[in-house]
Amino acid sequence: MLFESAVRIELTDEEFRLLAAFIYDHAGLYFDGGSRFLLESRLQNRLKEHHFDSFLKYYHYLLYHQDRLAELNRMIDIVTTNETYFYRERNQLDAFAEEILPEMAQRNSGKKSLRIWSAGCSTGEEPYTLAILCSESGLFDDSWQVDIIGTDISQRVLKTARKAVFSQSSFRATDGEAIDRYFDRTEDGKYSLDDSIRNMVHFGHLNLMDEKMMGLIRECDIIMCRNVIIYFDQNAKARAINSFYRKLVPGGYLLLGHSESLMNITTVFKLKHLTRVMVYQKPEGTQG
């Protein structure tokens, strides 16, 4: 037994072809010939979770076993990447805090709503990092309803970010200060974010390619996207920036990653310029 739990399935050029286009379909990642070594390193635990002598095994186990979808989910957990960390690229944020925010409660100051969705939220410090931002705008009162979603494809990553429980890694931007107001100290040595911003948040489980899914998603003032679509090819990019621009009420803003942009992929955004950084902004007077 010892001998066997050391042994390596190696995922042969057809295998992985099947497998990253099978993953490709479901989820818009995009693995080319580099990422073949990933996925067999990634994948070996699932195999012998199972008692698969090959890969090819597996991939019909996610084609057409009655558990499939269960499997898939665990898969995707395991083949994304999810890092992140509370004020992850401070320059935006502070455009986001300093010039976004006071334009839309200017804005909205009619109807007295904001919707703030966080797509690929991961582990969920980005959307918590947006509720503390609005918190301490002083921008939206108690007649202020401000619903922020984060969204996922992972469902692991999700029940982390519900729970709301950081260990000291999710802090490396936070000064001392932030966390001492809106952190406990748990037994564990981790740190427990206060209801009065984790009642901000809500998450969903949501495939940015799944359009279906996609519909459930109601208008919102602002989509933050960040260092999501760099792991899509340039359909799949195209896809979901377009279903972001259907979401977006006229005038919303896109945040993308500091690494990403909309060049090659769409023009119908407009390119605002702000202190700062540079973000996406939907026309006014468009519609879907």
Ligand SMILES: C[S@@+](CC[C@H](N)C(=O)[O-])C[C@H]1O[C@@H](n2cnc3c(N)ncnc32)[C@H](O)[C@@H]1O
Second form
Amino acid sequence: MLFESAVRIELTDEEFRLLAAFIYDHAGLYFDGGSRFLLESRLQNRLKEHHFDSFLKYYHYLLYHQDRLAELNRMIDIVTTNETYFYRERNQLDAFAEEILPEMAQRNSGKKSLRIWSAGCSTGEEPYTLAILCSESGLFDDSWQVDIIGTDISQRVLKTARKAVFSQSSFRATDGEAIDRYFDRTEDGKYSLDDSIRNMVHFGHLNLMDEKMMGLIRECDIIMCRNVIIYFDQNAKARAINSFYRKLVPGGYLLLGHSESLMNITTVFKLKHLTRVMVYQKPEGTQG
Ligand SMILES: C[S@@+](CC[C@H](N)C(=O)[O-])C[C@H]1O[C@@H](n2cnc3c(N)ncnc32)[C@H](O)[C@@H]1O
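Could you output the structure for the form predicted in complex with the ligand, given that the previous block was the form predicted on its own?
Full complex below, order starting with the chain above.
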């Protein structure tokens, strides 16, 4: 047994091609030849747990076994990159708080509702940061219905997000004052988010490539999808972005990560220059 766990199972060219295509078809995640070793490393434990001596057997399990859906979820937990932290990309968050939220508060003052979607939210730091910013803005009193939703394809990260207990690494861009205000220290040295913020965010399992499930998302005023489509190829990026377009109200905003853009993907959004950042806006007077 000891011997078995020390053996590294090699991912052949053909197995890599099959598994990479399988992951791409399901999640839009693109593994090029350079990421073969990464995939081989990340999936070693799955093979060992099933006592498989080849990746081909694992691939067949994913295709045909009665428990394939559970294994698919486990695999997705492993192959996704879930790096995130509170107050990531501060310039854009400042624009969100100082320019986008006031505009939305005015625009929606009649219906008094606001809907924000963090797509690819990982362990929740992003939508919780948005909740803190909405709360601190003072723009939305109790008469408003403010919905903030966080979705991700990985069940593992969503479990952490719902628990809302974080370790030090989530606070690399957070000042001490905000930590003191919104978090309690736990006995094991972690940080538990205050219920007043925690209850503002709802989480759901959603694969951005699953158009049927995407259909269930209600129209949003603001969609934030940062550091997610960098892992997609052009075709998968276009699919996700088209869905976001359909899910935004006219005049609604799409906020991508600082290294992401819609160049060569679509021209349907208007690029809007705010004071320090650029964001995408669905033009007024357009529909679905
Ligand atoms: C690097 S994290 C970004 C987290 C956060 N948005 C941020 O910028 O800090 C990328 C997240 O996208 C999720 N993801 C990847 N492919 C996805 C898909 N097809 N559908 C939904 N989420 C996906 C991953 O599970 C991961 O949690």
